[in-house]
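So this first bit is one chain, no partners, the form predicted on its own, shown in C-alpha cells.
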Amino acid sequence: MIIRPSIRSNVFLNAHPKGIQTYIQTLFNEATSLEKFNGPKNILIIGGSSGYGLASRVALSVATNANTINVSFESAPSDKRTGTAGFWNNVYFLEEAKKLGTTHIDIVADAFSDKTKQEVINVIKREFGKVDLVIYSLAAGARPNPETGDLIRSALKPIGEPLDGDTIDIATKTLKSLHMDAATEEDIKNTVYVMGGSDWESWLHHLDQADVLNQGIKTISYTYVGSGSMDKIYRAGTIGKAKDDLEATSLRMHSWLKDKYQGESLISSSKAVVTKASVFIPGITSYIACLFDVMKEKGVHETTLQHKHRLFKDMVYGELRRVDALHRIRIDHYEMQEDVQKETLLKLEQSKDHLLELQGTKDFIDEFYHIHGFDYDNVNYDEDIDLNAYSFDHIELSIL
C-alpha cells in the first residue's frame, strides 16, 4: 500500500507508520535532552495515545524513569485501512520505551466502560501494585450512556449566538470560513457528559475501590483558560461548560483524596498547541500561528512536550507551582503575559490579508501533518508498505 495523505473535511483518514515512528523518535529525544527529576513511578494515564496525554507519558517516562499504564480507543490497521495516529503512536511509544528498561502497557479499549476499568485494575494489582499517578488526558468526540445504551456525542458550539471564523483547510492548505450554529440545551448536556468530570471521578472511585492507589496519589486533568478573543467558541462555549464541570470534579475529588490518602486532585490550563480538534474552531488555528510567533521572538515558546515536562518537574512535583483563584494550575503563564497577548492579537489584526505567509501558520501546518506522520523528510513515502508484516507480539499492546 502505497500511503499518503487522505483527508476528508480536515479528517486525517489515515496515517503512515514510518512516519509516526519518526514523530516517537523525535518526542523521545527531546525528553532525554530534558532534566530528569523525582517524581512517580507508576502511573495510569487515560487518553496517552495523543496531545498532552502523549506527551506527558514520555516526558515522565524519561524524565523520572517511571513504570506506565495507557488506555486509548484507537483503530488497529487492516488489509484496507492504515490505523489511526493514535494506535501507531503507542505502537512505537512501546517500543522507544523497551530501552528505558521499564514496564510499560498499553489497552486499547474504551476508557468509558466498567469493563475497561476493570481490566486495567487487574493489570495494575499484576504489575505494579499500586499507582503514584492518575492522568486524565481523555479527547472523545462521544461516550456511550451504559442505562440506555444511547451514544452521546459532544458538540463545539458557542451559546447563545452562531458564530463565524476562519480555519486552515489542511488539505489544500488555504483558509477557509466556518459557521457555527449556536447550542440548544441538549448540546450542551451532552457535552458535559462526554467531556466533563464525571468518568474521571468514575475512574478515581473504582481504582479506591480496587485499593490500588498509593498514598499521596495524585491525580490530573488538563484544561484551556486561553485568551479572552477565543472565549466565544471556547470558555463561554459548549466546551467550556464541560471544562467548567471538570474543574468543579477536581475539587470535589482533592477533599477525600487529601482525607483518604494525603493526595490531591489537580487542574492545569495549558497553552494554545495544535490538536486534531484545532482546525475545526474559528479562529483558534490563526490564533495559534501568531502566538507561536510571538513566543518564538520572545523566546518563550515551548513544544507540547517541554511544557508537560515543566509543568510536572517544576508544578506538580517541585516547589515552583502557580494557581489562580479557581485552585488551577498556571503553566499557561507565558502565553498569558499581557506582552505576549497584546502581540499577538495586534499580529492577528495586521495579518488578515497574509496570513497564510506567516512562520507560525507553516509551523501549525507542518506539525498537523507530523502528528499523522506525514511530511518528513527521512520518510520514503513512494514505498509500498505491507500492514500485514507487522507484528506487535514483542510489546505490551492488548486490544480489548
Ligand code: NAI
Second form
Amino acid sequence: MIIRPSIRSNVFLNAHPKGIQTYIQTLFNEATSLEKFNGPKNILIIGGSSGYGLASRVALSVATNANTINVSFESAPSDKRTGTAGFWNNVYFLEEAKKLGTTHIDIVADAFSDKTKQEVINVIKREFGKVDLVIYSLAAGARPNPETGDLIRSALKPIGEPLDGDTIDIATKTLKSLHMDAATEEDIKNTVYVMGGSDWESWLHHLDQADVLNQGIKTISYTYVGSGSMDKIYRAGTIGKAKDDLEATSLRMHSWLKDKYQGESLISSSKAVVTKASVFIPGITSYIACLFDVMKEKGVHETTLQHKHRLFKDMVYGELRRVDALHRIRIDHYEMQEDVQKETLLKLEQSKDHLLELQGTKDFIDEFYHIHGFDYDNVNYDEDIDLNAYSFDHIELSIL
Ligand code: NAI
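Return one more block: the form predicted together with this ligand, after the form predicted on its own shown previously.
Everything in the complex follows now, all chains and molecules, and the chain you saw is the first one.
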C-alpha cells in the first residue's frame, strides 16, 4: 500500500508507520538528552498513546527508568486501513522502550468501561503489584452511558453566543473560517460527562478497592487555563466546564488520597501544544502559531516532551512546584508570562493578513503532519508498505 495523507474534515484518516517510527525515535532522542531524576517506578497512564500522555510516558520511562502500563483507544491496521497514529505510537514506543530493560505494556481498550479497569488491575497485580503514579490524559469525543448504552458525545462549543474564528485547513494548508453554534444545556452536560473528572475518580476508586495503590501514590491530570483571548471557546466554553469539574474532582480525591496513602491528586495547567483537536477550536491555530514564534524568540519555547519532563522533574517530584490559588500546578508559566501574552496578541493582530507566512504556522502544520507520520524528509513516501509484513507478536499489546 502506498500511504499518502488522507484527510477528511480536518481529520487524518490514516498514518504512516515509518514516519511514526521517526516521530517516536525523535521523542526518545529528546528524552535521552534530558536530565534523569528520582521518580515513580510503576506508572499507569490512561491515554498514553499520543499527545501529552505519550510525552509523559516517554519522558518518565527514560528519566526515571519507570515501568509503564498504557491504556488507549486506537485502531490496529486492517486490509484497507493503516491503523491510527496512536496505534503505531504504541508499537514503536514498545520497540524503543525494550532497549531500556524495563517493563511496558499496552492495553488497547475503552478506558471508560469497568471491564477495562478490571483487566488493568489484573495486569498491575501480575506485573507490578502496585503503582506509584496514575496519569489521566484522556481526550475523548464520546463516552458510553453504561445504564442506557447510549454514546454521549462531547462538544467543543462556546456558551451563550455563537463564535466565529479561523483555523488551518490541514489538507490544503490554507486558512479557513470556522463557525461554532452556542452550546445547549445538553452539550454542556455531555461534555462534562465525557471530559470532566468522573471517570478519573472512578479509576482511582477501582484501584484503591483492588489495593494496587502504593503508599505515596500520586495521580495527575491535565487542564488548560490559557490566555483571556481564548476564553470564549475554552475556559468559558463547554470544555471549560469539563475542566472545572476535573479540577474539583482532583481536590476531592486529594483529600482521601492524602489521608489514606499520604498521596496527592494533582492538576497541571499545561501549555497549548499541537494536537488533533487544535484545528477544531476557532482561533487556536493562529494563537498557537503566534505563541510559538514569540516563545522561540524569547528562548522559552518547549516541545511537548520537554514540557512534560520539566513538569515531573521540577514540579511533581522536585522542589520547584508553582501552584495557583486554585491549587493547580502552573507549568504553563512561560506561556502565561505578561510579555509573552502581550507580544503574542500583538503578533496576532499584526499578522491577520499573512498568518500563513509566519514560521509558527509552518511549524504548526509540520508538527500536525508529523504526529500522523507524514512529511518527514527521511521517509520514502513512494514506498509500497506491506502492512501484513508487520507482526505485533513480539510486542505485549493486548487488544480487548
Ligand atoms: P490526544 O488526543 O493527543 O490523546 C488522547 C488520548 O486519549 C489518546 O491516547 C487516546 O487513545 C486516548 N483515548 C481517547 N478515548 C479513549 C477511550 N475511550 N479509552 C481509552 N483511551 C482513550 O490528547 P492531548 O492533547 O494529549 O490531551 C490530553 C489531555 O491534556 C486532555 O485532558 C487535554 O484537555 C489536556 N490538555 C491538552 C492541551 C493541548 O494543547 N493539547 C493543553 C492542556 C491540557
